[in-house]
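One chain comes next, on its own, written as structure tokens: the form predicted on its own.
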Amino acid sequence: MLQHRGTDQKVVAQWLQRYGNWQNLSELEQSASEAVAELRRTRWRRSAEGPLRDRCEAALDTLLLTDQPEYLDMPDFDPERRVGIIDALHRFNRWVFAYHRFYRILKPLIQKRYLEQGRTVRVLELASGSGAFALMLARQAQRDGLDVAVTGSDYFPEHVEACRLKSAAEASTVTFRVLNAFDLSELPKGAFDLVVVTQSIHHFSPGQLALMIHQSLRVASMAFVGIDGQRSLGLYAVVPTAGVLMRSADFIHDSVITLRKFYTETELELIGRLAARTHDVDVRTAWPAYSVLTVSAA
């Protein structure tokens, strides 16, 4: 539920082409959070044309939708707090095994990339937060006997420099670096093949994901994979009860609003779309819990 695929899917074109003729990157932010901010604003007249189920749906997915910042989202808070909020994330991820389902996603890409090329695959994470999964993906590839080079990166000096500490305790090749998600323009073409951000995607306006993935795809040779929790009803009984039990006000506070801020599967299509115009989009689920983009070279 809270996917609306039914009512969603029959205006995907028409959006396209009314938001798809941007010249260039100002443009394109404007274009993407303007196109699903209609698609939302129309949902309710376009289920009122459906069944019962479509317009319960819609009015819910209404009232649940915000763009209230979760903590990690303001610069000023409380860098100590911040850290404990990734802390209590990278436990909730190891309590549901989220990095190896992730992994799982990746790694038909990265052996596909190994196999035809036989070469170092290179990989760069952005929004990596606590780094433990581009740690995790490191070291999972070398046991898979896959060569692959790690790249983590985060907005946030305090969050590189701890990621830092952590793969030189590991003894890990893992780097990471400050780096801007929305301006990867210091980055040189094709630098890596892969550019992959993950658990992230609901932290940035639909313009300012269109930017990513219009910037990643100079960078990746490859693709731009985004995995993020999918929009359900579901996640509301797990997430903040796990909250709870780690014992973080500010995770659930956090987690919560992550739940009312995650995409349609049909909005990650919609601004893959306009900001890869001549690349190949997918959207899909990975069960039980996550939706998953792919921007490909077509």
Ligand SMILES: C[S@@+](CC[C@H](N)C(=O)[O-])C[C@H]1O[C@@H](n2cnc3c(N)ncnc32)[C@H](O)[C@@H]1O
Second form
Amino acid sequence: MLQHRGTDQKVVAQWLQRYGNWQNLSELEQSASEAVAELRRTRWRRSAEGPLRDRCEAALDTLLLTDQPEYLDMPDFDPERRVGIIDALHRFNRWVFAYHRFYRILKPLIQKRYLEQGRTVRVLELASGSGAFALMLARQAQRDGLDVAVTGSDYFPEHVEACRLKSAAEASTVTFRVLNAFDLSELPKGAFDLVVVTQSIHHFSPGQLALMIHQSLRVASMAFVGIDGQRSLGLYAVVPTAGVLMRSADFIHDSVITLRKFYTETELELIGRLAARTHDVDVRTAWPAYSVLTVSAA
Ligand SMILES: C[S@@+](CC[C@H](N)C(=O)[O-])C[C@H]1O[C@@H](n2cnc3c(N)ncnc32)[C@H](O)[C@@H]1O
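Same protein, different condition: the form predicted on its own was shown, now please give the form predicted together with the named molecule.
Once more the chain from above appears, this time first in line as the rest of the complex follows.
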């Protein structure tokens, strides 16, 4: 429910033709945002051509979709409360074994690269937040005999500073830096093998996400992998309840908005294909409730 596959999948090729002719980054940003906006705007009308289920899904989603910002997205939001939300998210991630799920999604790519190239696999994580996944990735890869160098990053210096302290405390090799996920111009071409972003792409507009993917593929020679929650009704039962258990009103506020902002898998495919016209784009569902967008060199 809420994926609109029946209504949206059949128009992806047409939308790619209409919006795929961008010439520079600012046109890409605009094209991706307009493409997703039009997909959403015309969904209700298109759903009339399908079964009643498509119509109900479109109607329900019209009520749920929102542009409301999360606290995490407000530049002037109290830094201490921002860190509190990131801490609550980290506890939630541990509670649902999210980091293990993310590692299992990435491991085949890391393994493939390591076996092909026989050298350290360089991974850049964007929007790392607590940094716990970057640290866990490095630890787990080492246990699995994979040679991996992990760099974490985030837009907000207070998160990066906290991550550096955690990395030093556990004598980890993971380094952290301040980076804006949709402006990677300071990074050299091919500096990494993989660029990864977890549970963050719903924070970005379709245009910003397209910029992030496009620039990631200059910086990473193998692939961009974006993992986010799956747009679905089921999560409305789980995530706010978890927020109550985490005892964080700010986390509940942000997690409910998050659920309303998750992209559908068709939207992710459309954005990925617009951003990377010559790459392979794969979108799939990962149990229990994640969507995974992988854009890789063809
Ligand atoms: C929901 S948290 C996800 C954190 C972490 N990846 C996780 O899975 O727990 C979103 C993160 O995106 C970061 N963020 C927001 N805008 C950003 C931007 N433009 N560039 C880089 N990071 C950004 C926030 O600071 C926050 O740490």
